[in-house]
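Here we start with a single chain on its own, the form predicted on its own, put down as structure tokens.
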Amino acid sequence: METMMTSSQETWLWIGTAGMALGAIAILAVGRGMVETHHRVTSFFVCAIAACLYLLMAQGQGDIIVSKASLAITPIGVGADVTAKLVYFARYIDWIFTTPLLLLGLLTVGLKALTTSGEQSRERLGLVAGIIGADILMILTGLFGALSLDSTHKYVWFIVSCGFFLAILVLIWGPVRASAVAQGEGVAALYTKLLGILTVLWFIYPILWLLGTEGTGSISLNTEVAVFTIIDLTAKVGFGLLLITGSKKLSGTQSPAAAQ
């Protein structure tokens, strides 16, 4: 049972804190003067929120010990079987705010073509609402699974969470990508690049959840925290910088009318 933060975990959490803070500053610097300021703002807050939550975890305030005790009367007295694990709940608070912002960054690249009429605006709104709703439920059900000690409950929630994840993939690879392709080669190339990176990185999260202490326990909590930190930095800082540089480059190749 791993129920205490180790020095290795603390070190990686401080690395995450510093990396997210520096990433937020870098995004503000790189995004200066860009036409589409909403990319700069959302990408900044993705890193800023993550920095705050990593700081919470690094200071030992973002975790909780989940435990369950079973008592049994035996011929020699009362026996107790205690199951417990350490869960970094702040990780899920981070994701429930930052993953919708990441998706909004992607969606605003791909869905410009759906803003030219009232009907298309409603279609765009419905698509965005469906993706963001599925994302929030994906994170919440993942948290429910992480807090579950019963194996059946844990994997039921894991499957439900993966179902919402697949729904997101269907939408961003289907209608949203079709919208991006309809806008021309430049938008299609940027969207496809961002989509591919996001998809690969996000596939690592459920695999790591399953292998980590919240799932099968095949890897230690030390390893889990280290890998989550690396993937988080890549998915937030790296994705944000690519979004901003790609959008700036795309705006520079478009006419003022096309960029709006």
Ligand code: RET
Given for the second form:
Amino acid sequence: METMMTSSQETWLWIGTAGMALGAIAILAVGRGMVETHHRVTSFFVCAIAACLYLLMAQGQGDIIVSKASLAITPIGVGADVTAKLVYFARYIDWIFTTPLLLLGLLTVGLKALTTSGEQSRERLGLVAGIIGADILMILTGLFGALSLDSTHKYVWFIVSCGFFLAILVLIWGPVRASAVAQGEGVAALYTKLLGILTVLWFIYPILWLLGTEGTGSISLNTEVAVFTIIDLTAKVGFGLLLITGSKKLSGTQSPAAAQ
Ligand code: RET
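After the form predicted on its own, can we look at the form predicted together with this ligand?
The complete assembly is shown below, putting the previous chain first.
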């Protein structure tokens, strides 16, 4: 039963706070003068939101202990059975805001005509709404699973969350990629690169969840917090910087009218 924030966890959470804050500043600096300014804004807020939520966790305000106690009266006395675990609920507040912003970054590369009017653009907005909706439910149901002590409840939520994850993957690898490919080599290459990186990084989250204290408990909470910090920094700061530099390069190769 892991019910205490250890000093190793605290150190990693401070590393996360500092890394996200520095990442937010780096994104503002690298994105200066870019044409697609929305990438600079969304990537900045991804890191800024994460910095605040890491600060919450580092100060010991972003976790709760979920526990369940049952009493059994037997002929030899009264026995108490207590199960408890520490859950960093702040992660899910972070993810519920940052994952839609990350997806929006990817989608605005793949669905460039999102801002143009007409029937096609409405279809694309439907696609965006579907992906963001699935993403929010993926995180919310993941939180329900993390808060579950009963293992049946926990794995039911895990499967539901994976279902929404699968829906996101089908949409970003299917119709959104087709739209990116239709826009020519430059957009297709950037979209495919970002899509590949996002998919590999995002797959680590459910695996870590399953191995960590939310799932089977095969790895300690110390390891889990350390790995989550490294993956979070890569998926937010690393992805944001790639998106900004890639988008800058792309608009540099397009005519000003095409880049609008
Ligand atoms: C959960 C619960 C178990 C099932 C699944 C999950 C997926 C989480 C993902 C999180 C991505 C987070 C990112 C954060 C920011 O950088 C919620 C762990 C499928 C994919 C990218």
